[in-house]
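Only one chain is shown below, in structure tokens, and it's the form predicted on its own.
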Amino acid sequence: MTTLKEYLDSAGCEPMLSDLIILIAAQAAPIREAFIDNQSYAGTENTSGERQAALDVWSDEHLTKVIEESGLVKELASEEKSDVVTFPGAKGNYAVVMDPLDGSSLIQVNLCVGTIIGIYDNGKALSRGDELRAAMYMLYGPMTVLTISVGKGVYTFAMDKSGEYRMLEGPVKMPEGKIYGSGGLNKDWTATHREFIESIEAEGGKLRYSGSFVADFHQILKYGGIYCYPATIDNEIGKLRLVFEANPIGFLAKQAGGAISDGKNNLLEISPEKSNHKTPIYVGSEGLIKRLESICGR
């Protein structure tokens, strides 16, 4: 089975991409071994205001060291920082952006988390989701899966018992499925957003939702349908972030012949305003997202 090197190679990655990746990617075995200890709640808010799983603090503290002692990374935009981190002293000109434990409200009932991961080449950590160099996901389930695209489709790999990552499939292709999840309360949901919802329902569409948004656009990805964190009724930003969370997974989603939108807007085209930019978020089948573009444009 092909390993994470031997496909970046085959890709064509330059050197210090291809170290820096699987790197990153190394740290979901110590991110996983510290679930344990790391059960409670820190005592603390993130940026936007929500409470701070202990092992989102560690998971942060931890990538950030290793970023940093990388010498690869120019910059860093964490989740869980209020502001860009810089790294003067770095030899790249890679910048990160990162949720490091995406889904973390999970972890005492043992459901599926992950760290989400955007890599850009131009030294800075707030540009658009199309100019990515890279993204990737590290989800811990059953199987430590990693998601991974260098802009030349999608692949997804395990992490064996030796540490190493085996391909498993690729290049993924998001078929058009009617898998689909929504957050928010119903009764806070819009009347477009409502519409689109019934319209996918009425075709006979699963309701998928953990709370975990790589978990659950990792289904998605497999089988087809769309994740959505609309806005809402008294909330017109949305809660998800632009440059963490939906710059990222809309670059894999794209790479996999899907597609990202606030429900107008290809976000992979929006300037962040702020590392903590919110947006209301679709991600998923093509013709889902040009179906909800529709309902919303009229």
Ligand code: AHG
The other form holds:
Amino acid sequence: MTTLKEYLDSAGCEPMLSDLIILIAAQAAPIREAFIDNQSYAGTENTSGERQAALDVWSDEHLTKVIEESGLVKELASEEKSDVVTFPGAKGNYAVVMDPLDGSSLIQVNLCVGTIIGIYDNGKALSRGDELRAAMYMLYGPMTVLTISVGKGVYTFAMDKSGEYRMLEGPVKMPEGKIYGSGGLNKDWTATHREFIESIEAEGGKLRYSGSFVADFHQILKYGGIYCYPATIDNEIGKLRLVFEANPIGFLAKQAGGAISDGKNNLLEISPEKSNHKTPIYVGSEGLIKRLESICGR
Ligand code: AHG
Ligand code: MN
Ligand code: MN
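Since the one above is the form predicted on its own, can you give the form predicted together with the ligand too?
Entire complex below, previous chain first.
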């Protein structure tokens, strides 16, 4: 079976990018090991005002250290940090954006969570999603799975017991499908969001919503459908973040033939205003995103 390194070489990745991807992907092993000692809440809040789990903090500090020590990265933006961090001595010109642990409310119930990563080669962490050089996530489920795109389709790998990633599937094509899930309390949905969800339900849509964006997206990548965290009547910017969540996942969706939108705009074309820029998110099969945009555009 093809290893991650063999795949990156065959995809024509420059050696520094390949080294950076392999280094970050390898951190899935220590992060997974840290679950058992980091089950509680940390007693602190992140820049979005959300309670931090101990594992959010641990993963952020661990990845930050590894990324800084690589000497390859000039800027780092993390969901757990208020500002972009710069590493002026770096020899490489990469910028990394990360959600060190996505789905943190599920840590204590042992459901699937993951780490989301985006890599730019322009040295600027606050760049548009369509400028990403690579995006990936590591999923801590029954297997440790890496889903990656270096701009040449989407490939999945599983970590074996020696720590080597071996290819599972690729290029992955997201089908049109009927899986859907939506965040935000039903009572607070807008009329357009409700109309869109009802249109999916009317044709036999199947509800799947776990509380982990990355895990819910992984299912949609395979089976097709849509993940939504919409604007609501009491919160028009939604909950999720453009830089660390929407853009890397949107890049992967696009590479698999899907799309991402806030209802009106392709999120990959939006310039972030700040590190924790929030946005409504709809990501999934292309046909459903087209339908959404036609409902929202009326
Ligand atoms: P994070 O754990 O990185 O803060 O992200 C949580 C996100 C996302 O993973 C998930 O889909 C969503 O928040 C769940 O929010 P609700 O509990 O409001 O549904
Ligand atoms: Mn998240
Ligand atoms: Mn997170």
